[in-house]
Amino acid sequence: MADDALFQFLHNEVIQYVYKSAENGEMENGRCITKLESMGFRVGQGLIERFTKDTARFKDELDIMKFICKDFWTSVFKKQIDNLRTNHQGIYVLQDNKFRLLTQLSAGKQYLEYAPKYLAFTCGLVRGGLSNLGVKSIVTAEVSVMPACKFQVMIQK
């Protein structure tokens, strides 16, 4: 349980650091989300390399997405994705009804405008993992009621 608290604390401190840097003029304020996403991308690449070193090759992109939803998500967030949907045309929606990085903020719509900065790192995490598995993608997140969120993965052909 201690590693959960450490991960959440580190995540919060990274967000605060990036946004404080923007306030101090070290970077533009609009680049904060991009910076967090690129940090997540690099971490995702490293983690997926570690998690897949002893697994068999994946048959198709659906198998890759199932791996992300089960094994990858469980390793990082200690639970599986609650729902995976696809239109079988390269768009996948991963739904987490109790996303761990948002549970500390609020339950409801009170702090909804702050959610994107807490989701950027995770979007990069997923995109980096997929990238290292040979799947080029765009990952976005949306929150309508916290702490539930949906990650939309669009596979680039």
Second form
Amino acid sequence: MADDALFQFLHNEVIQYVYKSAENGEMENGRCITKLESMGFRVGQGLIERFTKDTARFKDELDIMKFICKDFWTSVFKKQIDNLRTNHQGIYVLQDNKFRLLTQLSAGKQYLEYAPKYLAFTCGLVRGGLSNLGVKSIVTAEVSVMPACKFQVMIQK
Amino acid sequence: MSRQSNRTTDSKKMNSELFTLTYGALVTQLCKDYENDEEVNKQLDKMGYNIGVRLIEDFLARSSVGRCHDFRETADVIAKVAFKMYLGITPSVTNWSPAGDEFSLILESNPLVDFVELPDNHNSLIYSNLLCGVLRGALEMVQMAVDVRFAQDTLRGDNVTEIRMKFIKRIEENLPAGDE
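Pass me the form predicted together with its partner chain as well; I've looked at the form predicted on its own already.
Now the complete complex, all chains and molecules, led by this one.
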């Protein structure tokens, strides 16, 4: 079983690679984030397919989001989402108080400007997972104090 | 309950699939960015090197192996402890050269290549080249210069995956001038 640490190292290398190849070309920050997000998207699609092979059909959107918060997050990040909020109109906020990919970065406000880089892949992961469950969405992330962060999912109808 | 135990084994498998799929996405991206396979191989090796120099610290912190006394011990630790810890497989160590400075790691299964098929136009791509970089980087941090390359690859039609490791020299620690 691939170790958690191995994925984190690989994730960091991928981020470094994408940003380094941007220095040579003329890509701005936005393009790099998009690149990372689309990589996460493809991985999320594949992952959710493998994971939900034997799961029962989901009752509704909320059921899908709860699955993402509990089972999906547990298998990918070894813990559940700490808080799920929704306005019952297609917007969900997933709060993770100790996001695994940020714990090694800082424990407060230091390096806050670098945090988005480390969240792009996971945003794509969630978007890809939802997409293969039949839910179109836009996923963004925000962080104010590391390692806590919030992922906002906007369902597109 | 059987359902619960299913969940735990699933979650372990899931984690390795996360790594496998992410690695696949990375290689795909590299192939798109670089025109030829040689460049991709070089990039993978470089990235693997960067990962290796950090991974060795994680490895030493987590396992309680002490200093290896010779290359044979190093080979055993790599195969039985490191590979098992990070990839969940235990390759076998074979084909020692007469001088004892070169050996092969035979991997029956390579978790990196689950779900992977090489298309025809990428014949010289060494898909798992990251592993070579990781091994090279990690060993360099423990004062061993090695040369690592793939001798056989299941993706290219061989039966097993074989990684050949050759000991080049011991890296002397460079003390700054003025120290005793």
